[in-house]
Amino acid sequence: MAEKLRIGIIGTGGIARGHARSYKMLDNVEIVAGADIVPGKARDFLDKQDLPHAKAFEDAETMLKEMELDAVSVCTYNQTHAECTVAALEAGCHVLLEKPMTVTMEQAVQILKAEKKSGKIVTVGFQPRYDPNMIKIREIVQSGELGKIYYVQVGGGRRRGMPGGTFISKETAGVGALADIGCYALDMPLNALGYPKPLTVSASAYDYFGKSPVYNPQNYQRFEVDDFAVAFIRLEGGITLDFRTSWAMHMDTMGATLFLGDKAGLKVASPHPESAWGGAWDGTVGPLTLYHDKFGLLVETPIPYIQNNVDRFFEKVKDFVDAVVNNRPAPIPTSQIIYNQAILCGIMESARLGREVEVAIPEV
């Protein structure tokens, strides 16, 4: 490995700016290339990121072939996550893959097989995990303070937050709010619980706002994905997960996240909506409260909220770089996120069929 980690960025849209900004904050990293299928887009991106010496490409394959790279960030639209990640792994690169992992389970399996064969790591971009309050939630759940956890309620939603562009096309995104922000809402409780295996899903999905000329006047005619999804998920260990996500709704928030155990319960309040976008759509959480019994009394114990200025996106990128440099396992491994992806796919399938479906996790 060179003195500095040589990084390439595949896909130079909006999310790639966060990757470039974060990499540039690290002394042991050099962004040497970027690729985008839109002619001229990669060059424009690199110049705007003050990277004039980085080489621009109009396809990832050529970049991976011509450049000696140690690692890449995959920042393309959802449907191409798998092909770009597999190509990078086959070229000998470690991969920081933006969420969601993929659109289909077949695509996810392709990544896991390529990762296993390559000996490189793939970490998936769930930066909310780096919020100290998220870390505290996991510590409480894992401590046993709640006892046997049997029910979790979680949801992250926007009141009005309909994107456009590649986010609303089946050909590019494949899935809507469910994959865009729903994967965050799923990762929070699943990570706290230790990622138990999903067993069954019963779900519904809707597109009332996305296809409305009133609420989505600019894009309603080409809107092809979900803008709201809800699911009842059975997890291994007798745990029920009640899940909701939304890009648009007539409500300010999806409510608190609840962990119910036979010894205590934990409430994770939603952040107060500061605008019409509102809600815990980006993995932000509010104050924590423990509900338990003490000396025959029903007691509510506030957990001190950790006020912080943690740059979660930077922490995600830094952790990936540190894992590569120090030969550590992937910080947010595909072995976990395959369960997240299986639930997303189960929700889509259940909503399509109008009935409960079993969740199958392929062996890789």
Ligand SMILES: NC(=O)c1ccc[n+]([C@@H]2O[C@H](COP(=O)([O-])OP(=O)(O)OC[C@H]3O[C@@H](n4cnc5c(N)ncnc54)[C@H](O)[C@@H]3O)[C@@H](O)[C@H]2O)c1
Second form
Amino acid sequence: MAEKLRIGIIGTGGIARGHARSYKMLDNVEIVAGADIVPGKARDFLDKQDLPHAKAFEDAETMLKEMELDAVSVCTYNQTHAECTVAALEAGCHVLLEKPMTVTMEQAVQILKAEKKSGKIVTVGFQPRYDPNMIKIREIVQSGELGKIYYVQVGGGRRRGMPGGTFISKETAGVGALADIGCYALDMPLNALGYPKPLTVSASAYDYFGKSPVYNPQNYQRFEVDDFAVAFIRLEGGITLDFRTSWAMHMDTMGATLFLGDKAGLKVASPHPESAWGGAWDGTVGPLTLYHDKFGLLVETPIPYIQNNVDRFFEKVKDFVDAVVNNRPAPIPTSQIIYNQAILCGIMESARLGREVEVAIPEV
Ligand SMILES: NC(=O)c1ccc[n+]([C@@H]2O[C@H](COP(=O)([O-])OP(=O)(O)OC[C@H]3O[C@@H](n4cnc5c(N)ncnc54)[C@H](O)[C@@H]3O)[C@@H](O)[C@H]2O)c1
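Would you generate the structure of this protein in the form predicted in complex with this ligand, following the form predicted alone above?
What follows is the whole complex; the chain from before opens it.
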């Protein structure tokens, strides 16, 4: 391996900027190339990132063949996550893949197979995990303080946060709010619980806001995905997960996240509604409260909110780089996120069929 990790970025749109910014803050990496299928876009991006020496390509395959990269960030829209990740793995690169993992289970399985064959790591970009409050939630849930956890309610959503661009077409995003921010809403409790296996899903999905000329005047005619989804998910270990997510709704937030155990309960307040109004919700959490009994009395214990300036996005990129450099496993591994993906796919299927479906986790 060269002295500095040689990094390539596949897909030089919006979020690639966050990857470039973070890599540039690290001494042990160098962004040497970028690729985007839109002609001229990668060059323009690299120049704007003050990376004039990095090489621009108009397809990822050529970049991977010519550049001898150590690692890549896959920052393409959802529908091309799998093809770009597989190509990068086959070229011997480690991959930092943007969320959601994929759109379909077939695509997710392609990634798992290529990852296994390559011996390289794929980590999925769930930066909310690096929020110290999120780490505290996991610590509390894992401590056993709540006893046997049997019910979790989670709802991440925005009041008015309808995106446009590549996020609302089937061909590019493939799925709407459900995967875009729903994947974060799922990751929070699933990660805290230790990623129990999903068994069944019963779900509905809607698009009233996306298709409305009143609420989505610019894009209603080309809106093809969901803007709201709700699901009842059975998890291994007798846990029920009650989930909701939205890009737009006539409500301030989707409410608190609740963990109910037989010894105690944990409430994770929604972040301030204004962050939902502005469309900024991306897995952020509010203050925590523990509900339990002491000496036969009902007690509420506020857990102080950890004020922090953690640059969560930078931390996710840094953790990926550290894992590659130190030969560590993927920080946010596909072995977990395949469950997240299976739930998203189960929700899509159940909503389409109008009935409960079983969640199949393919063996790879
Ligand atoms: N982690 C986060 O905070 C965060 C935030 C926003 C978006 N995202 C995720 O990042 C991904 C991209 O989002 P975005 O806002 O940057 O979208 P975008 O549409 O701005 O950029 C995607 C780019 O990928 C390019 N592309 C698509 N297929 C390609 C291929 N096969 N080879 C090379 N280039 C290809 C497109 O031309 C486009 O320029 C999405 O999956 C989204 O969910 C993550």
